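Listed next as structure tokens is one chain, alone, in the form predicted alone.
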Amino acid sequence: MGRTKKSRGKNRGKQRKRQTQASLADKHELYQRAVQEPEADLLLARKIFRTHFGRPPLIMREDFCGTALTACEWVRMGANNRAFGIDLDPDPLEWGRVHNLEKLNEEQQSRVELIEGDVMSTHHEQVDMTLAFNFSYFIFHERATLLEYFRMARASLRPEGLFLMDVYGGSGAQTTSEDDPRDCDGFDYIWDQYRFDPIQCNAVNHIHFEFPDGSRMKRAFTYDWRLWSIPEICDVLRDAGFSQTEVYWEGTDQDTDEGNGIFTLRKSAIDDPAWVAYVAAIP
């Protein structure tokens, strides 16, 4: 009897752990589906550029490119478009090579250059547009470091050039809270504002993903950010040598009271507890 019980326990220990949807999911794919809208970003960037210079931009640089989804979408949007994608982390960059770059045809791939490097020190030919999306430059907590980055961004541009970044804020961004799950067709996206320091304007945020089987990919992504305000950003841009800054503010859907995805040039805006905008800078 003793041997039988021991044998059964040993067999149970060897059983494979149950695979969950979370354990099988790919966090980079989930992020692209839940967070990124490269076509909308690029259409806005192209519209702003054409408004200022009367011609379409051709060469684009995507800073903090991650999986380089935006860079790949840019070359797909035009036969003469070229892109540089720069990121310090080799993991998302390699994922992007396999899952985004290789989905392009051979000719399109020849117009994309992905660079594993620091946006502060990576040099190449000057471009029409440099883009910093997904609030990536918030990793710079000190004004002196942000100024250095903005100077590098300006140096990356041709005389007729555009530097475009997104920014978010509002009173809701300065709280500790976890958003309700947002359905993303097969999984839920959860934005978790884990900690906020009002003295340092420092925010630590997480992204979680949940699945129909009840499993959760906890802290798939974590961000340690300084929440820069729009006036601060514009002041630093001017100190970096940019001659002009503009703010593109998102409109509101009257039925849902949520952002409608339409961004227009604004000088001022009414109070909003959770807003997203774009800041454009011209050399």
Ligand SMILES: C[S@@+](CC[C@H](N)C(=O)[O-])C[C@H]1O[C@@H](n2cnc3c(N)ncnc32)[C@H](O)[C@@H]1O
Contents of the next structure:
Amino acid sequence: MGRTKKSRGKNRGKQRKRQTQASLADKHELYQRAVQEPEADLLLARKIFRTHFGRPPLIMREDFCGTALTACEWVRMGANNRAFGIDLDPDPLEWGRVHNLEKLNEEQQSRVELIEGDVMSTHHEQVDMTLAFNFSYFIFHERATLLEYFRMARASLRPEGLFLMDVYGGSGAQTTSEDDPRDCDGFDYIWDQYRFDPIQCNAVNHIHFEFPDGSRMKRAFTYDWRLWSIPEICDVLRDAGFSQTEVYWEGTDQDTDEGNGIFTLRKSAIDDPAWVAYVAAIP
Ligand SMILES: C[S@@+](CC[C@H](N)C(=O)[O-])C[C@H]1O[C@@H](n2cnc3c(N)ncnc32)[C@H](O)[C@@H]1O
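Would you mind generating the form predicted together with the named molecule now that we have the form predicted alone?
Now the complete complex, all chains and molecules, led by this one.
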């Protein structure tokens, strides 16, 4: 009896602890809502593939897949589409299994394979497209390591294949600064360029989330990246054996002067303090 009373008292104490919106929020859900646009990424990838090979791609590999939102979207987009998702970290993979994969019907689920593994050493059947989004390959700081990864990406592809990655830059990327909060319908997303070292081209960035009750999920995600330039990336891709590289550059919305989400093949571009682009490589 005494023990029961004591434990009840303990629980009441715990309940009194203030529950903030930040303490109740799920960082993977916030990340997906604030950062990812899998449909737009996949439509661009499919269009580039079709331009090169005159047919739609079917099998894709999502490197650094995290919660595998893109892999799951891919199988939803086409009845014959299949996807592999690869990530080192079991935590986002498990979250993705529960919240993304299990939202698909059984037949769709059977076309996705999630692999807990290193993109440097994970082998499976060759695919039409390998995708590396949200700058994940920037974790490779040394040219030799980036080259090794690009060689692996090339080996993952069929002869008719596409390796597509995104890249960001501009003078604004090479500063320490915290962006203004961006409203994401129920919470704010904050991109914090915490440190930039111009000698190493090393950027340490955090993502924070803020809530209407004033609470903050600080450093929900942290990235320690080498800021690779487009010519460096294309050089390394060539050294890895890719025969062709292309850059897809974002157009500008005339009213807002912001990016318009439309990426087209370009050979050169005018100066922009904060740009995002895609680099495509063909074996
Ligand atoms: C920036 S998140 C990308 C999440 C998602 N792909 C996206 O587009 O937003 C980077 C992910 O890469 C994973 N990662 C880092 N190094 C890796 C490696 N060598 N092999 C596989 N996954 C790796 C991390 O665990 C993390 O989930």
